[in-house]
Number of protein chains: 2
Amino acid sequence: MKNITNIPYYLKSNDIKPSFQRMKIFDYLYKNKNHPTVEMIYKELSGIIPTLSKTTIYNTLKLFVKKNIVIIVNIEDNETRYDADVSTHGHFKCIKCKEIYDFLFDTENLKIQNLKGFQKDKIDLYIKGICKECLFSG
Amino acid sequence: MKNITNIPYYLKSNDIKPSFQRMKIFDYLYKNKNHPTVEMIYKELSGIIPTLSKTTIYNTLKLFVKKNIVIIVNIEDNETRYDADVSTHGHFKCIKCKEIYDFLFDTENLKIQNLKGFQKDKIDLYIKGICKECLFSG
DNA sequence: CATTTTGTTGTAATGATTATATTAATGTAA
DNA sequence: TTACATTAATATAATCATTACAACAAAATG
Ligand SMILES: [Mn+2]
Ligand SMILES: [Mn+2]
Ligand SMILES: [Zn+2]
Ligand SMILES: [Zn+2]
């Protein structure tokens, strides 16, 4: 994924305003790269500002994926789960150990019927199963 | 899909016994395609059996995802949609007339990075974008 | 038949997300 | 600078999908 070195020249240079919370909830996603869900950013965030609110999460990932710096990971139907890496990829899930792991595919020898004439605009593809590690230990 | 001529036999063939509400939701779901949500079968199916609950619907959704005989489509994250069609196939979700169509892809061709030596039990696709018939109206 | 198991239902609880209203911070025109 | 307007952050309450639980009904068993 791409190289940001400066969090608040990246989100003015998308059209926002780099308050405090945006900054911090943005170096948190572009740091861990475990796709956490509101839950997990709250946990974590509020230890470091106290006062930190789920709903000022909620609006500030809302904002991120409008601006397109943040996509949804939807591989689980009972939460969701943010990226800060928009590159196209995809994701898999561990049912042992419940890690997501990112992958890369390749959408140009994508064969797909039935689509002709359709504007595909995003695409996403989950898998699940057993991970190399858990194979190995279980 | 699968051709289902005696939905009774279907499901105890799958380990299901065959109530007349179990009946009546396999039945809606496997004549219309439509990837319906819980809400669109209650409302279908509450005209017909008035005395039907949500929480019927919830728990014979579940016991048929866990017998396989309904996947569910995680397309939107706000909307969890059932599917009898358990075949491997992709959906496509138009954003202007929010329909939902099913392709074909090829899984075999599919070419993956980075997850050698993964079991993988589960694929899901989705695509968004414009069908064809929005496409051309608009 | 009596007893046990399974299925259905209604109500209440949960948990994630959103709406609303208030407050705080920031920007801008005199 | 002050005054006013805009944007951001927050707390609280509301909503909505889903689940838990308990009561009741049906069916299977013997
Ligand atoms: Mn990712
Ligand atoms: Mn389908
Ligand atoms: Zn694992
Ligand atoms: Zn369309």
Second form
Amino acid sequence: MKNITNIPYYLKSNDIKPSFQRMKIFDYLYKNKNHPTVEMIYKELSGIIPTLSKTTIYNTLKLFVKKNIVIIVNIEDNETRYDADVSTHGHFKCIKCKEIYDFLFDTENLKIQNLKGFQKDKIDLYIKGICKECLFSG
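The block above covers the form predicted together with another copy of the chain; next, return the form predicted on its own.
Next up is only this chain, free of partner chains and other molecules.
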């Protein structure tokens, strides 16, 4: 993941007007690797920004995704989460504690069957299971 030290500059360099709300939403995504939902972002930031609405968060995230500075993580059908790490990586969701962990994988040596001659533009790799914390604690 890129080291971003100047969020207003980073947003501007991606053609995004760095409003206070946008900067706070991106800062939260960047600093918290918890792959939050809109609800989680709202809960965390509404105390800091009393005028913040879920609609603003949805619209901001939609813009961030469109500008390729945030990705959508859809491990569950009924749950959309967001990630400011747009590098190629996978996501592991623990079925016990519900935490989502990032992991790296080698896209060059990934064995994919039945797609010879296809152009692969993006690879999303999601794994569900039990994390090591839950596995060894119970």
